[in-house]
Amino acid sequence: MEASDKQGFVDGVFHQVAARYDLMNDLMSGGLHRAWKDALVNTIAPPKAPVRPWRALDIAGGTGDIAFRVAEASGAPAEITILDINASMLDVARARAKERGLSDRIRIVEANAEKLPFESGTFDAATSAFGLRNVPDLAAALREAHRVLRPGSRLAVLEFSHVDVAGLDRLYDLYSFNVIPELGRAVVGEAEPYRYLVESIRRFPNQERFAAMLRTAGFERVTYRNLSGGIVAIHSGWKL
């Protein structure tokens, strides 16, 4: 698939499934989810008072769940941006950071990852979490992330990756393209986003070569660690 095709494809996908996404997210991972990303934010370290205005940005950042634990965990004043191509996403990330009260520290960003609107050295943190596979230029997106990053400053990035435990990935495999498309059937009324879905987790790099590409972006002090068996694994790289 061309990248210009890619782009289109993958915002009809998220457009079908942004009302119910998080619900999928509890329901695929048996809310596993939610600990990956709590381990996540907790590799970013958000303070808990910072000393200036502390801002952070979440790439790929969908309906919130990061940004919101983001600014849940650090302290005033810090600000969180949210950014995200698609409208669908963004419009229930924007509900729920006014359900949680959160609309003051959350700024939200409808933008394509691979052309960044923010000037060089902007964010003391970044993030993204199972958002970057769907991005039809990596490498133009981790360029970006580092550009806008303020030197000194990290960024964490939680994907589905590659099994590394006997036995386990050939369930998983069973798992993902049989029973994974039978929920988005039954939940969202489409089994097809979530083909689509198993299947760029598939073409992601893996752990190594992702790894390989941050420090190709320009990043320092690469590393990675895998969480239940490699099912996901965190990443992370400096800006120094």
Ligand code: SAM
Contents of the next structure:
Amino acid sequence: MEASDKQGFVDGVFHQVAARYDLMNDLMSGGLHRAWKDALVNTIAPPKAPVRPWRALDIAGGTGDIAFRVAEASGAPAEITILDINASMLDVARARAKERGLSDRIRIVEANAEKLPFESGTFDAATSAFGLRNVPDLAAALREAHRVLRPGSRLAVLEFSHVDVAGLDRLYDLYSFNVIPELGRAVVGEAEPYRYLVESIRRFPNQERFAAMLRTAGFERVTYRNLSGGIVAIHSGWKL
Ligand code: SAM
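Alt. form predicted in complex with this ligand, vs. the form predicted alone above:
And the full complex, kicking off with our chain again.
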């Protein structure tokens, strides 16, 4: 698919799955995505009851899972911005923020991660979970994440990555290509969005290549750690 067609396709996928997105995550990962997301939030270590305003940005934040965790881990006056290009995903995020009593600390912004509508140096931390894989110009999104962070702050990214455990890779392929699209058909009524999910995981740069992309975007002290045998990895980079 041409990069120029990708965004329209991705938008269609997430409009289609938004209402069942959270349920599907639990079903596909057996609930594991919750532990992976907790690990991502621990990586940025949100301050408890910060003495000055503290701002975090969750890029491609979808239905809000990361932003809610960050908001709950830190006290007021922390403010968390969910940025996403998809209004259907953000509608779910808005409703969930209200249910959790977090509406006053969660800001919702509909925009493209490739061109963030914020001034340089605005945020004290940035996160992205399972989002950057979907952005057509990944390098631009990383440059933008770097630009909007203030010096001395960090980006942490949770993404599907490349399995590094012999045997697990074959099992994971079998599960991904056979079970996940069928789960999609049963729960969302369509297998196609979940075929896209599996294929986009295969195309995403592996751990070392993604670390190199973070460095190219300007991040320093770039590190990563694998979770669940490399099914996912958390990368971290600092703006110094
Ligand atoms: N971060 C959430 C989570 O972990 O549950 C949502 C991840 S969901 C798999 C991917 C999200 O990326 C979708 O909400 C989609 O709308 C968003 N997205 C895709 N392209 C984007 C872009 N160019 N800019 C911002 N968000 C984008």
